[in-house]
Amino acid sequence: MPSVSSSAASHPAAAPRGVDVHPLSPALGAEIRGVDLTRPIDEATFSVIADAWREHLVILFRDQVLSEEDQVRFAQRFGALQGRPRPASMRAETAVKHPEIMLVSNIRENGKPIGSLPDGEMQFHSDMCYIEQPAKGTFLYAIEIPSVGGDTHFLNMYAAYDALPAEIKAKIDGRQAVNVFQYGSTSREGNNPDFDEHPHYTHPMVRTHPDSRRKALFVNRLMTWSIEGMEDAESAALLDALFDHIEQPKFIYEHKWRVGDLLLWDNRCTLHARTDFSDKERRLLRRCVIQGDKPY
């Protein structure tokens, strides 16, 4: 299986002819064109994908219809696809092939969600950063679109870390907090997690990409609960000063979907959150993600 870090990202591979890189922010994004992921991708194809998404952070392949099995493939040239953490007592799609796959939807039968995640806007947030080993990459493939919203926004986290005061990277430099995601949760407001109950792990508050070797902010407003070793006052509020700076829009790519759009993003990275959108339209995603490894 092809490595995402085979190749060096000072000499990214030469495309072959008819496919395409086109940026799509100045903060983070990149559209491939000229593949056809129900195909088989060689190997020059898939270095100029993997060389995209460490130089870009986020990829974007339009226009492809995918049934389950060809999302599965692509995702597995990547690596090997992560279990769902949640109980399967609370997942509540079942229309699915692959154990790992999550639906995201607002489609309801007989008054129940058909999928996870279903209503309304969602804060910025990595996928998994509440285990041990969060994912490493996502890749969430659009079926159903509503005609207005759903929009989902991409932060660049190396840039986010980059731009921060010396003074607050060396106060956050080797420092730990905790993430914890309380099930369906969408919004950090009115949240009161149980940790007896809800997942959570700790893990640097600056990490380290494995393959650009670069430092990234790695907290985010729904699920960074607290800073370790700091009084609850002084968490909360540097918390919230990072917030503030992270979300700030010159770090954001805003990404309008439309059906047949597959997005991979890189969690370790960057984060992501969802805009509103109407109850009275319908909206359907498939989501598998990667394995990760433990932040350091």
Ligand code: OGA
Contents of the next structure:
Amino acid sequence: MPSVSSSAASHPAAAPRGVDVHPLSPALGAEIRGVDLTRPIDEATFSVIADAWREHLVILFRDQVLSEEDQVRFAQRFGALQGRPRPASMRAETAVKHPEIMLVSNIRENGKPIGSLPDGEMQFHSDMCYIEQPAKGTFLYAIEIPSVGGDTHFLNMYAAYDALPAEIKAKIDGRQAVNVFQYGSTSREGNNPDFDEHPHYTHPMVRTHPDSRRKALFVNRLMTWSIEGMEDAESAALLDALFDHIEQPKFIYEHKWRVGDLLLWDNRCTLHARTDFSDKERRLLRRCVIQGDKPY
Ligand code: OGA
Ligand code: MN
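If the structure you just shared is the form predicted on its own, then what does the corresponding form predicted in complex with this ligand look like?
Then the entire complex follows, led off by the chain already shown.
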């Protein structure tokens, strides 16, 4: 039978009673149980969440019943909410109180989507990597979920970087790539960004996470368009090879949503993608994002 001291030693974060962390996959992700996000979160509980987030990169809370206010209050513990880069005239959301809240939904009223990113599959990406200070964390809360598909896959970009051959690391360390978002696009194929119109920003292909100090790859299939200072053909071939390397199952956790899930992910060291789902079923999630720093 374990003594009190040995069981304490296996839980060094001194988690408050009933709060515990359960890894979700070998690649990344952990569920935290025993926290009701509608209630004030004390410092001890918050530090368990923050430590688990740094270690596991994606955090899941299940069975939450969250108002918009609850979600915003929790997110603000991690930093300032990020405003929406999309011009107000291009936003679909009318039924939200905070201008920073985005609905991710295929529901349509009078033929118009009530939210953003409405339909089907989406390739791997990092949120807002096309602006100067991309999102640090994204908080996505499930309100309506289809019976099949619409899963979100998360990818560990520390592990993807660490597993690169040394000669590829040498080729990309210190290099920059242009990231661009063609609004509404969910796959690279067929994209042809117009740099006068679509938001874009050049960032390092390998970034250092400001908290962990670890290196992570910072390129993705949906939004990283080309490598600076490289011929088009060479840039396209290297990016393709990187995307294929990155998108290996061993780096991925596949999340199947349940109503009441709140997921928090770190855009500085993970990517995410969405699987296809039927347009006959409704999908509604509520999202907010906290602002990050300029990658280095
Ligand atoms: C997002 C996003 C994926 C999903 O909200 O940034 O990519 O599963 N969502 O809807
Ligand atoms: Mn996204």
